[in-house]
Amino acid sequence: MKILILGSGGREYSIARAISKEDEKHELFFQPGNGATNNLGTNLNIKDYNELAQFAKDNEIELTIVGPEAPLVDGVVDIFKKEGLTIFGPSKEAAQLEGSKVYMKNFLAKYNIPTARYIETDSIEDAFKFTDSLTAPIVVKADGLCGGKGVIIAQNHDEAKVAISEMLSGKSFGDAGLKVIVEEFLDGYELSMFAVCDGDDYILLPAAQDHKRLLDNDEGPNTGGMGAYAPTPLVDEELYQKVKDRVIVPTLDGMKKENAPFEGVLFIGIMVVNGEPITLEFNVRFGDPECEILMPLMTSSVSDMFLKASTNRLSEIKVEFSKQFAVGVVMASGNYPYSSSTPAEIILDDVKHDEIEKYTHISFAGVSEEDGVLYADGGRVLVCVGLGDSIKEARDRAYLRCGQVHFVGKKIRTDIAYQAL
């Protein structure tokens, strides 16, 4: 099968890596890909979605998989479907579940899906008034896409009001922050859950836990994610069932009523409070780095799951996972997440241990390639993934692999999966 993957990060690399390991051989294309994806397929440079759809038609691409949120919010799925192409991801209308936090919160309220008490507004006076009614900490969110960084957890009322002021003035996130959500802080533990959907049916994947903060002990600024592990022991069958009944089913039913059936990945950010799942947010694509740990755990066909989800045939397949655990540790560049860093050559030690060779791998993200040499040139450069029969074994293996990767300024957390351990 000829498959086109949109995106350039570790998420897209890990999807391609999983597909390339299948028995059936596939021909892979990436738009734009990164400096390492060209080892798995062909990188393209076609930025216009209409031209890309024409490329897909001309080259008989049988399946397109969209990795990041921006193309989905821009309507790439609608463009491809109009040309009769098979593409995995939600329509522009359905992608508003991530594209607008205001749309998402109002959708949750309309369909009685449990979420935190909130106000959505572009009025600084109304936002301040609601802030005064809450107990700190207080959550302030920009409405639009902010690359995973548009959420501020203010530790007091003054901090919350500064965040609100800077968002509404356009100082923090430009147009993405011209409407804000202020909501109550929920005290519990956070989970990432992913439902692969075809508009009617869904498959819920093993729950993961992400580490958003830059530094150990969950300190420092929020990032796009510094590591993750799955499956988490913090979820039992009862909690999975509650998420299905209270979140996924009403969301799929609600989106059909909104004339925007949801196809693609529904990424549910859950806060578990006293055993009850509360929806923090929706995203409309796989999380990164969660995707990097879920893909290697799949034992059934990855490409077939994407294809069946894209053609409303999820009911025909059973998606299966190994009994192992996976831990992913992100390696970031020196100035992440504050500013870009000078490209640095990546040196990979030769793997001499069978254990590391068999149970670990690297998913490349912010890398470029020149004359056969890889350079770290993005914020999150790569993810070292370890597999094991326990979370500890998987974590220890992931960190062994980290020790074999070198570049100037490399930055990692040393406590990934601490919640479970």
Ligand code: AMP
The other form holds:
Amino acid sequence: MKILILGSGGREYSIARAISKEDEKHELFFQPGNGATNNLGTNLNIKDYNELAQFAKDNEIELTIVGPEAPLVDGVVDIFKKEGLTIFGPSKEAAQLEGSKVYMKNFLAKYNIPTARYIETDSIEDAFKFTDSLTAPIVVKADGLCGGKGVIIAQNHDEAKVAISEMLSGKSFGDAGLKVIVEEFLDGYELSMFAVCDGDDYILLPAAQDHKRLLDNDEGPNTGGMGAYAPTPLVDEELYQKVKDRVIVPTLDGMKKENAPFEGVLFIGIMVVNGEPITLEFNVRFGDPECEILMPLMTSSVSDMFLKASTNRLSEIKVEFSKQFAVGVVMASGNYPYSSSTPAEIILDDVKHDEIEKYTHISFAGVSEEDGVLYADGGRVLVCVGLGDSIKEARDRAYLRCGQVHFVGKKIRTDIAYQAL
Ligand code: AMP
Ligand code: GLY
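Can you switch from the form predicted on its own and show the form predicted together with adenosine monophosphate instead?
Next comes the full complex, and the chain you just saw is listed first.
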């Protein structure tokens, strides 16, 4: 197939890498891709979605896969579908599950999907009143997309009220904060679950755990994610079943009733409280770095799964996963997540050891390339992935690979997968 992938991160690289390994040969295009995806296909520079759809038609692209949320919320799927193209991802309307936290919370409430108690409002008085009814910590969220920064866990009522005031006045997040959610803090352990959906049917992938904080022991500021592993032993069959029955099935049914059938990846952020899965949030795309560890665990065709999901035929296939575990360690640049860093040359040791060669790989993200030299040129630069028969084995291998990657300022967490070890 000729396949176009939208996005530029490690997530998109890992999808492309998995597709490149299939028996069937594919031709890959990236919009815009990164300095390493050009080894897997052709990087494009077509920012306008109508022009991109025209490119897809002219070049007989058979499947487009959308990685990040922004193009989904902007309606790229609707534009491609209007042109008769096959594209994997939710419509603009369905992408509101991520694009608007107010839409998402009201949807959860309407369809009785367990979530934290909340108020959604643009009134500072109402927000303060509800805040006073909660015990600290208190969670304050901006309605719109804020690049993963729109959630404040306030340690006391005053801090919560400052966050509310700054959001509602437009000071902290502009228009994205003109409506806020204030909600109760849930104390439990967090999971990432991913269901690939075709509107009616779904395939649930192995549950993963992300590591959002920058530093070891879950300290420091929130990031896009510093590492992940899957499957996590913190989920048993009973919990998988609860997530299916209480979250995924009612969501797919509900979205049909809303006339916005959900096609694409439903990423469920879950807090498990006393054994019960409570939905923290939905995203409408794969997590990054979760995607980088889930793709190498798939033993059946990745491209076929996306194709069948885009054409309402998921029921025709069986998606299979390896019995192994995967651990991904993010290597970030020096100033991440505060500011950008000067591009630094990446030096990769020659892989000589069989074990490293066979059971590890790198998914490249914030990298650029010039004259065959790779530069660390973004916040999260790459992900070292290790596979193994146990989480420990996979973890040890991922860190072995990390030891072979060098660039000035490189930053990693040393405790990825600690919850499972
Ligand atoms: P979100 O973007 O909604 O996933 O929020 C970002 C992070 O904030 C989540 O991954 C959680 O770690 C944390 N968080 C969000 N909502 C809550 C909540 N109600 N209780 C506890 N932690 C939360
Ligand atoms: N790793 C979390 C996310 O992609 O939102």
